[in-house]
Every structure is written in structure tokens, then in C-alpha cells.
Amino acid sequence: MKVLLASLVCASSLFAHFQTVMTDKTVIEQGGNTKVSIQYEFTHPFEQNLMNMEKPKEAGVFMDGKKTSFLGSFQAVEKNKLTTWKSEYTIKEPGVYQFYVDPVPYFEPAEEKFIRHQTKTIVDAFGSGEGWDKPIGLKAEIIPLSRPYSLYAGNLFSAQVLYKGKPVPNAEVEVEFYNTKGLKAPNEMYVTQVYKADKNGVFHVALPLEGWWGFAALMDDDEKIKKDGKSYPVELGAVLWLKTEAMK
């Protein structure tokens, strides 16, 4: 008994791995700061139990029709004694600014498989307001169907995921809040939610809390990883993360 309860526990734990592009602003003004910081980092993003994270191996931000890297500017950053990585980037022109981070496949032995999270977070610069519904061309993506930067909390969230650029039918979709509040789920089945989407690859949730809110939905990829001889699946996950705000 004690051997099932351990497995049950670390399967449970190892239940909602999140990758995270934050930035810290959304939004830019004019006359403000245009210099954004963002941070990457592989987590569980409620429990804030974080994972090494390797330096990815593709990053930056796409920005009308075409994507810029900026992975040589990343710098390490130590945090509880596992790595996470940061990057800034300065705007300079009006129009809205995808951040991704595709990262290296993360080997999960428990499951044995890997897990690859395209992630990305939107920033509009100077009320552009036009470009935060397109896709950058990531295998697994999460389109927004709300604007993804001026949401209160409390707000509904619409979005369809897609994969190889197709709408994805009833895909699963876990949600997690970026727990910096210290809050206590009832159990562990608050702690990630799930929602289902519709046969277009679309879906709806209803965002209770201000802060960061994490969208990951998961898909099997048609491509393997080989490692020690042997083929392994890939968790392939479209991650979109946004910012909502208190209605003050």
C-alpha cells in the first residue's frame, strides 16, 4: 500500500508542468518604459514548484509578420538552486509583440515520455491593438479569441487552440494561476483546472483572481525523441500565458 500511495502522490505532482514567457508589463504607453523584462521559466505554476529549466533552444518575439531572435541576450538566473532564464527587449515602434520560448524537450522519466511547451505572452505597444489574434507559426499554439492584455479578472477568456496550423477538436486545455499569493487549493484537483474545447479547437474560462494566468493545452506530437537507444513520445503543449488586472 505504502509503494501505491507514493506512486499516486508523485504522479500527482508531476500532474501539470507549465513552461512561462512573463513579462513585466503588458501594456506599454506612450511616454513609458519601453524596455520589456521577461522571464522563462518550467514550473508548476500553482504549487510553485519549479524544474531546471536548459537554455531553450529557440526564443524571441514576433512582431508584424516575422519573428526576431534575441536567445543570445538570455542570462541564467538562479532560483532555488535551479535555473531559470531572463531576457529584455526594447520596443521601439507601435504594434503588438508575441514573446515565445520554444524549449528543449524536458525528459519525464515517471512518464516516460518528453515534454516540449511552445509558450508564448502578448504585449501591445502604444495602442496598436492590431495582431494579438494572429498565429507566429509555433507547431502547438493557443490563438486568443479575447484581447489578451486588458482583461479584468473576473473576465471570460476565449481562445482555439491549434496544431500544424489546424484547429485542434476537443482539445484538453489545463489552466493554472501563478500562485505568488500564497493560496491553498480545497485538494489537488483545484489546483489545475481543465476545460474542454469545442469541435473547432475552441474553448472558455472564466478567469477569477488578478496576476498570471497559465493555458496549456496538450497534444501527442507526431514526432519522437530518441534517447539511450530507445524512442520516447512527445508531450507536445500549446501554452499561452496573460495577465488579468483588478477592477479598482
Given for the second form:
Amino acid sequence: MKVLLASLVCASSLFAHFQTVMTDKTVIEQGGNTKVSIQYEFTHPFEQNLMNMEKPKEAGVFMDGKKTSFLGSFQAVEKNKLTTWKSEYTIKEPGVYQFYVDPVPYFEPAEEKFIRHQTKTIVDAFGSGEGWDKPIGLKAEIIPLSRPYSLYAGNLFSAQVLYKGKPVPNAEVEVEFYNTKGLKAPNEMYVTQVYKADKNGVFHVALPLEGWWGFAALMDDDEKIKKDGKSYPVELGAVLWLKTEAMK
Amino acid sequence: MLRIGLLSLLVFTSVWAHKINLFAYDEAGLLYVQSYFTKSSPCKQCVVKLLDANQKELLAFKTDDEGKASAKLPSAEFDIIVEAGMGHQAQTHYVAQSHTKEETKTLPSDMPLDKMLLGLVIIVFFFGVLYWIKRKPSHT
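Since we've got the form predicted on its own here, give me the form predicted together with the partner chain too.
Once more the chain from above appears, this time first in line as the rest of the complex follows.
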């Protein structure tokens, strides 16, 4: 029985948790619909195993150096008896819009730690072209070095991991495909891929398929969270989502 | 020859790198146009042309130094072209949201014949009824 429980714990730890922020469009063009629908999930993206997500403590959009919160427009969406969230935002002027969420830290009993994934995705409106490589000021953040809203499947994506605004040398980055195609991994090792950043926190990943890709740079936060009189460490994740398109 | 080749390559490259973007919206009968290479690099003093479905020019004006311009909506639907020289051009088909057609006043001369005839029939009927009531002898 103990062996079974232990193996279950081991198996579950292989599947990485990812906070998601995904939009229904990543580029807005003149004449197109400017309303962006945003979907927020706490999930295992490749396996498509959802987890429950509380209403986040902070969420909004960053544009032209300013954050605008729209937490008030959040609506709960029930999926498989678990809560996910959605919101909408109407874009009215040219710019690069970084949609972000800072979720309520999730307590993972198996690992005796809290998980807090500060997550964002980036949308361009009307060919503005500037601002996709600007930090928005999250405690942990991935800064794209490749323009994130115009990548083909097969492109190489580069980015830098920051913690408190400074590069994280040798950061470990987990990468998962948001697998709505029902793809099967050859074995569990292929579900979450792992990359190491260099001494400047820069990493490179090739993206073989069209669809949404999540990047999570995980680090130990300097803050702890108390629960039931005990202090627990916090796994702080800098998470970025981007969508690749097929070249047709 | 090599120099010309290199120069033409440079020109070709710059044409592709300097893509003009065009953002337009309308409000209360006015069209607002913003044109730029990137957000911080506006298309200054660029010619904006509004063309109808037959590509006939309806209006032409220039952007200011911020790449912005505005004009009265010429019609409900038209093409917008922004020209920046050197082959740089952006074009879009635009459908206005706030365009209202001016109400056409119905002048007496424009009144259709059937409506005039109906009016005459009503008048004749009304006075005919009055005449019939007055003419009718009272019984005492």
C-alpha cells in the first residue's frame, strides 16, 4: 500500500502545474474584432488535467508602462466540476498588451509548499510592434527575446528569466504544450521538457507544433506563507504563454 | 556594379523593415487616422487618401508630426490609403460605425402622385359628408 501511495505521489510530481493565461487572438488588425477573450486555468497542460483555481488576487493588462486591473470583470467557468476563469478586454488603441495574472498561492500538500505562478501572455494591436520585451514588474517574470506573437511552429524561441528585475543565472525552465490535440507522449519524461538558462538567465527552446506553449521558470521565493501555524516555502513561477502558428 | 547591387539590396531591405501601420476609428461622424512604423515612430506628414468603391478619391489630407489626422466621414464605407513615399503604403477597407445619412426632406414637389391623389380623395370625401349632413331635411 505504501509503495502504491509513494508511486502515486511520484507520478503526480512528474506532471508540472502551470497557471495559464491564453487569449482568443494574439494579433489584432485594423478592421478586426478588438474584443479579447482571456482564459485562465490552473492545469497540467499536456495531460489536460485541470486543477481548481481560486479567483486571482491580481489580474489585468500592462500597456505603455501602466497596469490596468480588470479583476472585476472576471467570471467563473466550471469545467469538470473545477473552477477556471475568463474575462474580456476591449482594445481601443495601438499597443502591445501584456495580459497577466497573479494567482492565489496554491498549497501542494505532497510537496509541502505553496505554488504561485505569475503568468502572462502578450498581444499586439494594430502593428504597434513595441513593448513585447518590456518587463511589467512581476516579482518573477520571463522576458521574451523573440517576438512572442508571431512565431511559426518550428521556430526557436529565446527568453530571459528575471527575479525581482534581475536575471536568474542557470534558471530551470519547464516547457509544456497545451495539448488539445490528444497527443500522446512517448513516455512521461516527454510531458514536461526542461531547459537550463545560461549565466544571464537566457534560454532557447524550439517549438515544433502550432498551438499554445507554456514556459515556467521555477524558483524558491524569499517569502514564506503561513498555514495552520507553520511556515511553508513558496515555489515562485515566472510563466509565459505564447501561441505558434503553422506555416501554410 | 557591385556597389549598385549592394545599394539595391539595402533599399529592398529597408522597404520591408519599414512597414507602415494604419489604425483608424470613427466617432460622432469624424474619422480618426493614426499611422506609424512602430508606435514610437509615427508616419509624419504622410498623405492619407479616402477612396470610394471605384477608387475615386473622396478626400485627401496629411497626418501631423504624431502621425495622426482626422476628417469628416465622407461616406459609410471607403478605402483608406496612407502613403509615405519610397513605396511605403498602408491600405485598408473601412466601414464607419458613426456615419449617419443626412435625412432627405420631402418637399411638396417630391411628393409621390398616389399620396397626393389619396389626400384629394380624403378632402372630397370629408366635404361631401358635410354637404350631405347639411342638405338632409330635419323631421319635426
